[in-house]
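As structure tokens, one chain now follows by itself in the form predicted alone.
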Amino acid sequence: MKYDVIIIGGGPSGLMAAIAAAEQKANVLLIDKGDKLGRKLAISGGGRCNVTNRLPVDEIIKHIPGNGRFLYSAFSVFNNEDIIRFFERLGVALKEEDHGRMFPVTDDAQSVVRALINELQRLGVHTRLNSPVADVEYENGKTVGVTLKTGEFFAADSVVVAVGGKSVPHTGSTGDGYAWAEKAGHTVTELFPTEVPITSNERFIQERTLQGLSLRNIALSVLNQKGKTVVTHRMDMIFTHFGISGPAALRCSQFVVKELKKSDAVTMSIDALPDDNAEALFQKISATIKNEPKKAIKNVLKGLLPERYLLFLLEKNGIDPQAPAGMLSHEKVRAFVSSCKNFTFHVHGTLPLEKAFVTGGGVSVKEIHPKEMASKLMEGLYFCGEILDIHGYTGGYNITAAFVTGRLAGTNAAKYALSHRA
């Protein structure tokens, strides 16, 4: 059976090239392994499928750290906006939530998910589900089809790979892609876990003195092996069995996992305060301090810090918390403001890459056509989505990158494979 486009993986950019590629009036095949379509999607914003993010392009790309610059040429194309439109055209209410994050209506990914299978199935696109792909076929620098792993055959003059990375594997995202990547003469990147808790050797880690505890809107930043400061990102965090995790963790992962590649150990740091000025902060403690000398010095800061933490930072500077506060010396409190606003730690690693939200590295996009997701290695072969090395954090910007990937390469992989019909 031969097919102008077949697209292999049924995840957010597979789904929206099936779309693209039949809109242009393709004859389209979606192969799945799995038994249903749209699994990373409906898992996808803790089930509520955080299906694009509103910001301006330029705030979008920057959310998008690995390689988000070459997207501005898809953008111009088919971008966040369009992406709303698409939505809602299906019939699919979106609401704005903070930072730009669009969810539908319903909070329910599911509605997502069955929007777009009625839309392929409105269109007409033939689809396989759990039919792993074993290899993509080539002949004289040209796409030919796909085989199975059954071993049928299916001819196409067009094939979009879209099967994503290697993290979340039981959503299938397990790396199959690179391999045919690299048989058509692509660079596939070192791939790492990017969006992935950070794990620590700490004694207080170990000893899981803080588990469990969440501090909200902090500054956690990462330091190079100077001492500066390579990024910093204030949002909440939870300390963990094993290291740290939350929002501000996830987005500071990958920079850990390249400080290591330099050293064995990563120094992090916390500002548990950044609102407050370090001197301004010792004033006011010190003034506190003053109009309550007997006090307790825990009673006295009370509030300042979630409890757990405070005390936490009091015996680390060898204070005891149930001291009268008028018995601190001014350097005491000096190096427990200092603890508030730079809390400083080792980390030693991350989860695993299957572990990961997102995979770091992938197909490198020096070889991809940025306005069509094309190879420019092998005719009629486009990548889209997460098996490319683009990477950005939570918050529906690796979505966003998915859908506008997926938009060009079904597009113009059914023009290609149009114009070649015989």
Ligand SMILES: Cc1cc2nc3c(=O)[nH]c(=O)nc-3n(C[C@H](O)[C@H](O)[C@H](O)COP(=O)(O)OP(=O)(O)OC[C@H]3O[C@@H](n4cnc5c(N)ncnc54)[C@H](O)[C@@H]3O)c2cc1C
Given for the second form:
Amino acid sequence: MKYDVIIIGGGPSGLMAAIAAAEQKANVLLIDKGDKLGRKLAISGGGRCNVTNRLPVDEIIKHIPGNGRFLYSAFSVFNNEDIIRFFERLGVALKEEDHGRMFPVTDDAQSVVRALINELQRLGVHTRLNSPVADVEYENGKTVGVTLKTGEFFAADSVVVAVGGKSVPHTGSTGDGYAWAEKAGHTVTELFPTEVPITSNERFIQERTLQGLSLRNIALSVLNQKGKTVVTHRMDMIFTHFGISGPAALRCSQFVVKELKKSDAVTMSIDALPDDNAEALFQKISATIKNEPKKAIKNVLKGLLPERYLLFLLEKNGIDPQAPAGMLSHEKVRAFVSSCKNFTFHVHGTLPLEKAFVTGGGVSVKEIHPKEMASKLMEGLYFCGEILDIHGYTGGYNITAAFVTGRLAGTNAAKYALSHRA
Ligand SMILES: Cc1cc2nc3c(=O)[nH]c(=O)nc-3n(C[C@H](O)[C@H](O)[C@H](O)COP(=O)(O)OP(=O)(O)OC[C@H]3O[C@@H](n4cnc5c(N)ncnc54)[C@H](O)[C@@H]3O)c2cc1C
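Swap state to the form predicted in complex with this ligand from the form predicted alone:
What follows is the entire complex, opening with the chain shown before.
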């Protein structure tokens, strides 16, 4: 049986590609190795599915530090607002949360996955589950079909590779597509973990002094070897038994990975009070101390920081938390303020790619037509989603990139196939 379009992978990019191809009236086969479609989508956004993000397009691009600019052309065809309209048309009402994040009002990722599957069925897309693809076949510079691990061959005029990256492999994304891309002559840039917890050998981490402590709305920075700030993210973070995690740490992680290529340890800094300038903070603390000089310093400073962090920073500066506040020298107060504003520590790695939320690197976007997601090297071959060398922060940016590139890949794969129908 010959199909117009075969889509490999039923994640957000492949589901959208299949729908878009079927809308063009192509005869479409969607193949997935798993027993369910949209497995990673179903666990994204804490199981609520962070469908997209409502920030303006320029902001979305900024939140996709891995080749986001490549998506400008794609966004001119189908963008985040189109994703919102698309889901509303399918009957999935969405709501906006902090930082522009969009979720289904049901707070249930399954409602998103179900709507996509219903639409596939309505459009008559053929699906094959439990069918790992072994290879994509090319002949004379053209894509001709795919071979399953069972040896079964399916012919098609165009093939969309939507198999995702290499992170969280139990969802099916095991990096199978890179070899098919290379076989077609594509460059696969180095893979690395992004949006991944960061590890540290610092004693306070190894001794689990702050394990489980969350810091809200802090500014977390990555410094380069010269001590210059590479990036700062203002969000929440958490200390874990191996290092740090939480939104700010995840966003910083790709910059840590890059800096770790140059050195065994990278310096990070926490500004726990980013709204206060150091001098104003020093004056404020000094005034409070003056008012209550007999009170224990830890009580005078109560509420300034979460208690565990306050005690930790006092100890770091050799200040006895029970000491009367009035006994503290100006130098000690200044040193404490400096720790509040700029507590530096070293990090030494990240959890592995398999544990990362997102895979950095992938099929080079230089070899992809940006308005079609077509290979520049092999006719009838299309790529979309996380297999591409595109990676964003969590917050709906990767899923947006997957839907947008999926839409373009599916539409154009169908147009190509229909124009080549015998
Ligand atoms: C826990 C978690 C939370 C996340 N939260 C967010 C978030 O809040 N915001 C955000 O933007 N991103 C988030 N992400 C990332 C986002 O989910 C992914 O970027 C996105 O799912 C990628 O979509 P995709 O279609 O490219 O690939 P995937 O979703 O990985 O889908 C690939 C599909 O291809 C199939 N497949 C693979 N190999 C084969 C083969 N050989 N044959 C047949 N089928 C195959 C797989 O079974 C799978 O179904 C999160 C990821 C995780 C793991």
